[in-house]
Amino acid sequence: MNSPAKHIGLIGLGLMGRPMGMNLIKAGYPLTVWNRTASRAEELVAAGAKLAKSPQEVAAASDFLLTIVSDPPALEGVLWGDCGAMQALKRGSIYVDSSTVSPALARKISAACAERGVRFLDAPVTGGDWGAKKGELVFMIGGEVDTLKEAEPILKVMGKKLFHLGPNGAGQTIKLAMNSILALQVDALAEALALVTRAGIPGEKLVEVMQSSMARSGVLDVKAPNLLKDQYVPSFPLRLMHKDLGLALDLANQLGVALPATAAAREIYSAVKGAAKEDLDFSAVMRFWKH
């Protein structure tokens, strides 16, 4: 099978970043890859892909870069810190992140690109590990039309859905908007579960109503099964939930929205994440009501 002309980067190694980076080189692309812990990327070398010394060395091997990291900080430092991959993105490059960030920094990230002849794409994703491993996860997209059909043949690979949602900054909103109502969903489940179970009801009873009710969701499939079983390994950590929570409530006070549940939910998984000893799931939620 001959490879795609297009030389892609991968920066972030994570749950998500290595099954999409396993999916790229089963479909023929070459890939250079980094990561902050280098043993992560063992997987990926072992499959094919070439380990850079920076994401600097990564962007400069690159026609395609893409970002999936944990947060702001770690984004920005792997943009602009030292050995940073801003200052070697080629002119005439694409470069996508998929990290959830805030909309201000998709914005940002997007002038700096600009002014250096770098078309970018914010495409935060959704779908879990499990999405991941498939290539079934769905991308929520700001930036230019042109750009992503240019970036589409790539995203294919690793997703199923895209949707283009607007100009840089949407991508993020959107995915903040969507995180904020899957914790709020988990929340209730929880809390619903934690009043049947002390009225002496088993759970089990409560999500086989919800089944065939309007409360039925996708969430309830995934995630009803962890609560029941008090078993939370990540296929979303917790940690990274309570990350996006605090950008949606930022987000919501930069535009003068009221956002309650959110904020009240917030608290709980706040209190959750504290008391925890290791990298839970975020339907761990649930042991707010346990303990």
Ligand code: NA7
Contents of the next structure:
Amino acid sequence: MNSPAKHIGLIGLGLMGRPMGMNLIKAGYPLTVWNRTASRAEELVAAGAKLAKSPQEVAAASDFLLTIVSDPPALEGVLWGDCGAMQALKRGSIYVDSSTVSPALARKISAACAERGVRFLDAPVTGGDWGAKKGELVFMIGGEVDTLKEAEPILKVMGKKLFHLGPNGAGQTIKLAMNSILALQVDALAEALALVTRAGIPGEKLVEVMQSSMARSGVLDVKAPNLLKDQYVPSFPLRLMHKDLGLALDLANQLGVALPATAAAREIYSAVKGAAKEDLDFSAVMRFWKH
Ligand code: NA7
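Moving on from the form predicted alone, kindly provide the form predicted together with the ligand as a structure.
Once more the chain from above appears, this time first in line as the rest of the complex follows.
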């Protein structure tokens, strides 16, 4: 599986899927793609990818299938909907899903794949669209270690770190926990900035002090400039963070774990999402206090 001659299929050409596909082409892999909105495939087709007519056609052409679509209904649609991929996955192939969905859906896919003799990894990513462009995503992976070993050369084209976290579903579980942390961190920063600026002190002063304190973080480096400038070009869209907080709360509910801070943060993300007219980065949670 580590030879660039292996055919890769990619379904989902959004903010993440397009640059991931571009890196696969640059690494020399033959690539077949499908996207619900076909025009989003233009750049990849111009770079050498083949555009398929359906998810089914992608799976039939692939030794290694990768999906990265918005949410659980989108993923179920491309797998089991009209001309879905699942029915055409080749025995002996590897299927990796990098969408963020529920651990339960990951396990359902794993069972369906096993029936077809297909090896499956749930492998959601973190790193935003800039991580995808640079090939520096971090993959959080659930599934068999041997499958990961075989998939590794391909995943390494798109990512800088691969974490094997347990059986199928483990990748999604860690991803949901990770996104709860990111959502809460940005929410906490926004809340503190609201306090400071209402007191008449520029927000930059708070950020400056944070950078010299234990509150320093990657989130501060990447997202504080958005909050200070009130500009939220989507890198990780707020609508998807909102979806992930819902998935985390569903999982917590199933497991009987209380997540009161996550639940409160979701209300704030919901309010901003409801009021937004355009697609915003999740750091736009600051708008809860600004507008
Ligand atoms: P984007 O940029 O919103 O892209 C979402 C992709 O999912 C895009 O290709 C969509 O196709 C596709 N999509 C959405 N709904 C459907 C349905 N119903 N059927 C088929 N395809 C669909 O998201 P990102 O690339 O930032 O993120 C992707 C995942 O990674 C997501 O789970 C994040 O949480 C992490 P479209 O172009 O709209 O036709």
